[in-house]
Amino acid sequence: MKTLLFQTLSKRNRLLILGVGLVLLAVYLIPIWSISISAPQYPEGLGMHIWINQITGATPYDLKNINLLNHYIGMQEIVSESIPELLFMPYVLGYLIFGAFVTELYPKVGMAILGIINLIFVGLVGLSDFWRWEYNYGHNLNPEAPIIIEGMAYQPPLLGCKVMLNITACSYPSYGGMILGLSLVVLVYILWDENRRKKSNVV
């Protein structure tokens, strides 16, 4: 394993990692997660996008209407400023991109492994933080809300769909989240390919 860490990446794999870094730049421009809501009051549905640094509605009025629904059941208003993680996530993404570009200058398998570790860590922490944020919004309700149902919580799903009263909420990765996941797959492939190349050279 030690020799694999310092093995020089093949030219193709170096280009793949460079490509990962370039494609990750797109995550600054597209949402990483999306939540959709359907309710009788809004038959056309409502949507909310989570970006690397902000939360927006799928349309200019969606977030306002989602907050209006939340007000009636006692949930806090959803605003970007209430999620401090959005302040430093752009820098975390920048660190990942920087690592991909540095690998072009220091093309060792160990750098690809570091990228895998970083992406898994960021993904797990991000999902854990997202779940905690959803839990707080769904459970810390205003006791003076217009609609109160004893024992009812409104935590949206982390992944998939969930019915709460007459509201159905669905939560899935958006294009930015897919790019992050695909980047991890590419790095794992590179590690597999380099390990295969090392074994073939030994033989």
The other form holds:
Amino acid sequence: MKTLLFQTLSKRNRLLILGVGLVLLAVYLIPIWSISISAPQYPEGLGMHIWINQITGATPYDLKNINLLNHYIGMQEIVSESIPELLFMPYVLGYLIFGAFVTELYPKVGMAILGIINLIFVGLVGLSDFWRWEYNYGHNLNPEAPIIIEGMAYQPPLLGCKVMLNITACSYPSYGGMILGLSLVVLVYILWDENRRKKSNVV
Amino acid sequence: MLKKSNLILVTLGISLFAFVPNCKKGAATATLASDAASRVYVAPGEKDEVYAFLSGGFSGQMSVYGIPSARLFKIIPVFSVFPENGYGFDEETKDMLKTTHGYVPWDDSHHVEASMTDGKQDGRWVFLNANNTPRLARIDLKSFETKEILEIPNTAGNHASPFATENTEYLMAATRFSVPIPQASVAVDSFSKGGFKGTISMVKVDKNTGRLSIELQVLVPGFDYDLSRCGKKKSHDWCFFSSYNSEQAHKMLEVGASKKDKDFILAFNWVRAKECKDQGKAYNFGGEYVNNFREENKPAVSTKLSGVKMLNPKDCPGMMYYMPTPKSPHGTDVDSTGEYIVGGGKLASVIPVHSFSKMIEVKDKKEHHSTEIEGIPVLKYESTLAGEVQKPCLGPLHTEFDGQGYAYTSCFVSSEVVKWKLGTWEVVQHLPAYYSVGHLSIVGGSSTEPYGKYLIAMNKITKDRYLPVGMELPQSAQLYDISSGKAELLSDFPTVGEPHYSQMIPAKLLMDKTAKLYPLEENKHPYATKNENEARIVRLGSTIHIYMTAIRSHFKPDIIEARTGETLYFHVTNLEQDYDIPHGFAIGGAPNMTNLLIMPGETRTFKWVAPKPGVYPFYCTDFCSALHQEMQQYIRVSP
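For comparison with the form predicted on its own, please write out the form predicted in complex with the partner chain.
In what comes next, the whole complex appears, and the chain from above leads the way.
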């Protein structure tokens, strides 16, 4: 095990790690997650993008219109400023990218494993935080809302689609999320590849 | 023998039965294409192929239909007030209807013109004339709203208007009722002694903004100028005006103006006219007029202007020629190649076609002139004639072209559309119209590239076509498919007002460009309130300005206090930024003001003088949301 941890990465795997670091930079520029909603009165749909540092509508006016819809059920207004996670998420991403570049200087399999652990940790914390965030928005409703339906909560799905009243909400990773997922896959592949290399060396 | 007569009786009986149901349907179905229903059917959620813009006639408005379904989409108020959305009433739009005669909230609108670039429809604007109080309007095809109205001075009856040159450089506007110019109280019988005149106005269209201005007027003999069409391609520099009453009769025109065998089509070289103006041959002439302009989401600005440049034909040789045309011509229509000018002599028994090339060839050769009227040479009829369509119908009026070498002429008296071939002048088809057809329209038919699939005929009489609704029946339009060799009637539909003229534009040219909302951040209205926190009430003596916001499903501020006699201005901004969510605003019992419809991101102002003490409700009139009915509040008026 120890030999694997300190085994130097192959030239190709080093390049892959560099690629992961560079591709992760794109996550600053594209949304990580998207929630889309459709309803009979919104045939063109409405959409919301979650970025590393902000929440926006899919069009310049979608977020405003989602909030307008939500006000009937007493959901608090969704604005980037009310989500503190968005303040430090860019640094977390920076840490991951930094890790990829450090690995270039110190190209050991252990660093790739650290990367995998980091990505899984960030992913799990991120998803549970996202769930908690959805839970709060969906459950903490204004008791004076115009529309109150006994026992009804409006928590969007973590992944997949869900029908709430006449609205279908779908939640899926966006390009940024896919890049994060792909980074994890690449790192796992590198680990598998290095392990195989080690075994063939032994033989 | 017996057997034979029985047979005849039986045959008679059968044919009687066979005809009875047909008789009941009147003239309806005989010529209808067999699969017409499916060809005009637009399934739920599907879109029409074509926008049809129909003038509103005596309604002063313009209506927008979808073709082939013939569904009415919208009425665009242009020269008439419109209580549905407050046009002509509120502080933003009331100045649109200002004229030198004061506030004129109605007109008689005859002709729609579509803007063109290189002779092809460009989908930017449509223009509409006001015949009664001479005006010309520009309607923007992004918002489908009237943006500008220009009054035309020194004219009466702005009928031959607004016909555009090939690149919409200019719109032409000519006098229908010749009058003393400048206006004066003179004996009406001085008409026949040359005391009455007409004018042709060149209205410049700014190619970027569309802003209208009067470039030049030309003083022409006192005939009645009726319709116009401008040339294209080789005839680009020219516009053609039909005229009637060249007899200059002033009593019983019905008889007096129908005496001569030929009246005239006036050929007008507008490029030459501009040249003469630039050479200083035009002189300063009086005339007061008003220009009303409404910039996007701002109150209209009404500007009073005075004086125009006037040009006399004798001071600008080569600018104008009269082409004799039988008899009381209405239409003067230029085909898509720019070569043929087709006259529609409403009392004529032929359809005369002038050749542009021939005209150019002979126009300055004395042997082809028969006489001269007030400095305008009159060419000989045969000299410019390309051909005549013989015995086409009764009362030919207006001709449109399909771009395939065929022309379609409406015939008022015989209630039909005749299809004939350019060049051979043969009639190839008679299409019945129900009834008394005025004008025609083919998609892009007046451009250099007609799309040529549909033709509509705008009819004057609808006896027996629809369920009777009292004495005033709807006018009607009929839709024909002209895409194949044989034109076919597809449907007819009742219309708003009495449409005289139409422009049809392919949907794909417009539908993706239409505006969905006014972006709030671009709202430059001086009384805009861009978010609820800025909603407020400002008192200035006995005037109260209420900076109000409207959003689903409330107004802010919601309770207003005033005293009897105070003037309240409700500046309502619709904060929505969602497609198709206007809010309405109306106050119970408000005199002199109607409803407002405020588009998303728009600001409009409702003026109200506080009446006797009481509590007055105001509310949203356009169903906006589940809580629309709750979108209401009160104004308390104290003594």
